[in-house]
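Consider the single chain below, provided in structure tokens and representing the form predicted alone.
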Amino acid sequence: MVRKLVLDVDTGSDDAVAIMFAALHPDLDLLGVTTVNGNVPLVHTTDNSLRVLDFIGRSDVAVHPGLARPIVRHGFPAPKRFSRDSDRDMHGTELPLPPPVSKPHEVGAAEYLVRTARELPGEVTLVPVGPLSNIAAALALAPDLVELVPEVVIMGGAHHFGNETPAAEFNIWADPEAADMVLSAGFPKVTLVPLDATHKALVSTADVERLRALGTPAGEAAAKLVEKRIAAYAVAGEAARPDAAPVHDALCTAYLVRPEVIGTRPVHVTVETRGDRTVGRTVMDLRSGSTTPPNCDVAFDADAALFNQLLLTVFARRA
């Protein structure tokens, strides 16, 4: 059965891999892409998303620009862990793909999300892999969204370690109020894929060469983007291996077709919105005797071999 989804992105190298996976997998129907400020400003997340879709021949997928700032905080916080376009930046302001020919859709992200969920009640999975600003804005416009969307699959958060701060992962840290709103909204199913899982599904330089050898646009693009990620992670020393890197967002799209690619457990998760040192932390109640009802299926493990095989299989396809 083909699964319908909307991908909400802040493209970004790992978002780009997720977009290509969702756009090319035969069991996924990518209805649209919504963009949000995050890895780079909104104008670039939108431009990068268009570049990716044009490059792989899926210009038919519309890109809807969304929020240019967090829902509460003034200004958008620039990432603190690296300087933009430095050798530690695994994204770059502009992806190394040709400029897009396609244009952004005139309908904004929040309006599109609400409209699509209402037109296809119970059929559309939301997959936000950037800051959750657009999803929170859509909830503010239409609280009934929680009754229309069967599952939200989020790349974000961390339990063992953060990446933007010692306590917080970037996507949640960048708009903690939005994240708190989404996690507490009451969606029937929320699957949270944090750093704990994505760092167990590394893509290596050998995997990159396999992707490049496919000879397809997606294989070429994925190889180029992941190669940059590996180099940046090696400089920063942030991955378990110097010859490999996580591709966080693509693990969410892989889960849509092969749920066993991650190992989850039901957990109650809240977001810290006030702590000076802990803002953006996903607080996971892992106490064995906890009576707090779980609100998320949280991934703590991942199958790296299956993940890499899925990438190779899907990126061998042409649109």
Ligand code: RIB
The other form holds:
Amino acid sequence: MVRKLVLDVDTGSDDAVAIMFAALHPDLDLLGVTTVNGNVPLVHTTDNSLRVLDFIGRSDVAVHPGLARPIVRHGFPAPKRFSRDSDRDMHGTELPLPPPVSKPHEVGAAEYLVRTARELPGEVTLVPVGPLSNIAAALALAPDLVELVPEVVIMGGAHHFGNETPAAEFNIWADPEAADMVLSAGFPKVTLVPLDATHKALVSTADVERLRALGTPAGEAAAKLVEKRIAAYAVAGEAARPDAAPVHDALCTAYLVRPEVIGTRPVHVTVETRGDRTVGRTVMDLRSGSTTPPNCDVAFDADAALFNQLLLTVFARRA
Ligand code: RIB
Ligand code: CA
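For comparison with the form predicted alone, kindly provide the form predicted in complex with alpha-D-ribofuranose.
Below, the chain from earlier opens the complete complex, with every other chain and molecule after it.
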């Protein structure tokens, strides 16, 4: 069965790979893309998303710009661990693809999310892979969203180690109040894909060469984007291997078609919104005798071979 989804992105190199996966996989129906401030400012996450869709011949998928700042915090974006366009930056302000011909849709992200969920109750999976500002805004507009959306698949959070701070992963850190709202909203199923899983699904330079050899627009773009990620991770020494990198967001789209690509367990997860050193931490109750009811299926494991095989199969396709 074809699965309908809306992808909420802060594009970004790994978001770009997720967009291509969702736009090209025959078992996925990408209804729309919503953009949010995150890896780069909103104007660029929107422009980058349009670049990706135009490049692979899916300019029929509309891009709806969303929130330009977090739902509560002022002064974002805060200083990042590295400056934009440095050798540690795995995204670049503008993705290395031709400027888009397509324009952003005039309907904003939150309104689009609510409208789509109401038009197709029980049918649309939400896949936010950036800060959760748009989903929180949609919930504020329409609390009944939790009854309309059967599953939310989130790239975010970390248990073992953070990336933005020692305690926190970027997407949750960038809008912790929004993340807190979404995780506590009461969606029937929330699948959380944190760094713990994405760092087990590395894409290597050998995988990049296989993607490039496909000779398709998606293969070419994926090779270029992942190559940059590998170089940046190598400088930072943040991946388990110097010749490979995680492509976080694409693991969420891979999960939609092959759930066994991640290994999950049910966990109660809350978000720290106050601690000076821990803001944005996903607090996972992994105590063996815990009686707190789980609110998420958290991925702690991933199948790198299957993930890479899926990328190769999907990116061999043309729109
Ligand atoms: O921490 C990784 C996440 O932050 C990814 O979604 C990346 O694109 C950024 O949004
Ligand atoms: Ca992202």
